[in-house]
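In the form predicted on its own, a lone chain appears below as structure tokens.
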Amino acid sequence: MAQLSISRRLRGTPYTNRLEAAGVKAYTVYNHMLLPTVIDDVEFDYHHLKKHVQVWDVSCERQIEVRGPDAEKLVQLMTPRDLSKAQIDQCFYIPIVDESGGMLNDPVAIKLADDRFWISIADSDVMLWAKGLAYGFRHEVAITEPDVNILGVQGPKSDDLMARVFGEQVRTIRFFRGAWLYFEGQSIYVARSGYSKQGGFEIYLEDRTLAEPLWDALFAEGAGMQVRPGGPNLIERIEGGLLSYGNDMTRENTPFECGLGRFCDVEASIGSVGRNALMREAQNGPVRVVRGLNIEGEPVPGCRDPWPVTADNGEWAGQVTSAAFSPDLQTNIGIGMIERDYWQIGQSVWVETPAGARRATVGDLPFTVP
């Protein structure tokens, strides 16, 4: 098995030593950082996440801080989602698009103050785009990447674990809201969010000296909860219909194609980049959309490259971009970008997998799990 050569360009995290001591099995590279993807094995991690609680090193969710008198104006310029009613400590899932409406990123933006935002980015270099827009539009802002290293706490027991570490007030945080809580006398931002459908929190740690003490405290307090390290799980995210930027959507796709039209307030987001292109698409409709696919047969391998999807007559119908065997559904499931003529729910298509052509049925996202 080939190994990654670690250098300054491929950054570790303040939790890497703890993860390696726990026996992490696999990483991927995300925003030039290590992202753990497998601790035990994908299926074991999947079952554990859905039953218990996991601590995730998601430091790779880098923060782009936009600060200054024009901070809100710049963030609004970057997204077609209307932020005019954004409240302090509110989190917003925002598509960031280019001039043609193509997806550049799908981060969570947090309004920390009227003049301060964190943009918690997916895997693409947003800082230079933000700096270019700020310079070109002469916005009075400072754009930096603060050294914020996120720990995710995900799973059905996450509220109980977080309450043991941060106090009962953590239970009052609403979904996609945040609050400043205390750990060892220092204020840390905690949001009810995360890249799973099992519920949980993200801890935005700014002081690296607290990284290992925080990790250790979560495991000490979670000893009776079967707490384990974890990370975004391929099977669970496909079941939940969570898209992965760079896999299920790229700059070639618009928010409407990605099922994110509800986050495009094209009438209200006046002046935002790509607004005109998205207004045209809102009127005419997309030519392809993201769909779920139930793929027949024996368990398929994961998607490294997209798998072609074709109709019975051999016509191109789209592509599968993520796939896995779901133990709970007892079938192969996938996420794909499907063309207009074939995106109807229940449509039968063919998927060309590495194990051969398989019959598949187009369905909704997320998948319904018993």
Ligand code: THG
Given for the second form:
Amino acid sequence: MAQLSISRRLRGTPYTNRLEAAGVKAYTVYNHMLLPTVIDDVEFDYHHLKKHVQVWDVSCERQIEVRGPDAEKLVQLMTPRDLSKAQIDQCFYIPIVDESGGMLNDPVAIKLADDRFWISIADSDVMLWAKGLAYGFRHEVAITEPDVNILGVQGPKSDDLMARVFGEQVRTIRFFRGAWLYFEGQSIYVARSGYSKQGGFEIYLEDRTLAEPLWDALFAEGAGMQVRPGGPNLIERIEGGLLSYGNDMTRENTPFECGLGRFCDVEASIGSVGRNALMREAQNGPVRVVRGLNIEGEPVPGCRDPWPVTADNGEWAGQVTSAAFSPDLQTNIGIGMIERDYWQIGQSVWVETPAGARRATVGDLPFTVP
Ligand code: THG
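Alright, leaving the form predicted on its own aside, put up the form predicted in complex with the ligand.
And the full complex, kicking off with our chain again.
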């Protein structure tokens, strides 16, 4: 494949030099920024993540800061999830939808104060939408993208490594909660969250002069724990059923289709954008839904253009948008949108991969991994 041309628009991160020194093998582009995806090779990274601890440069999970007296009003306008009981230092996985209920993003929102939220976005330009809404609704808020560069610490040894760098207090942070902890005398926001199912934290670093000292401290303290750089791992995130915006879901999909109905409170979220469209869908149910697929045969290649899923009679049954061979399950696994007639668990279908048509079985997400 040709190379990507690097320029200012394709933003690097304060950790990029450290990753280059570590020999990072592949990046993707996410929110106009580099996101490391392969450090050694995808399978090596996968086994290591599930056994040890990794430090991830997820700076590309950009923060959209909403600050001001109408901050909560604006965030509630943007999501069908009910935020009325949100507490300070609580994180929320929130669908953001347009006027027809189509997914615009699936960020993690953090309530830092009554008048201050961070929206930790997936790969789409949420700041522009937020600014447009705030302007149109005359909401009294300031909307910015502060220079926050998240370092993820993921894997079963995350608590031990984080305790060494931030102190024992880090262990008391509950899932999807955050706290201000000290590093080199500076207060830094740390939450128990992250884009893997192996457990871990996200460090919301605001002062980029601390980026390399923080990276170096994690590697110095983690030397005896086999710490390595890492990144969102394709195989692990498919096993875990973590969806990728732009891949597994787009503006064409509602949160119900994405299996995110549990994060929609259409009764409570009065006045939120797309509420009427979602009310209808909440009553009638979606026409397709995201599912796991077990794809038979030799390891499949990577999935770029969606792979059509068909029934035995040749009818359209959906599409697969992410796929990989799982070493722990010893089969190919995929994530796809499957139409109502074929979405039952155990349904047999065909998947048209670039390596030929394969038999596949529809299953639940996440996958059950031994
Ligand atoms: N962390 C932060 N920002 C992010 C991501 C992240 N922004 C981009 C992207 N990831 C957004 N997508 C997701 C998808 C899933 C989850 C978080 C962000 C996630 N899901 C939990 C799960 O499926 O187990 C459920 C969360 C819940 O129960 O509330 O964590 O990773 N900062």
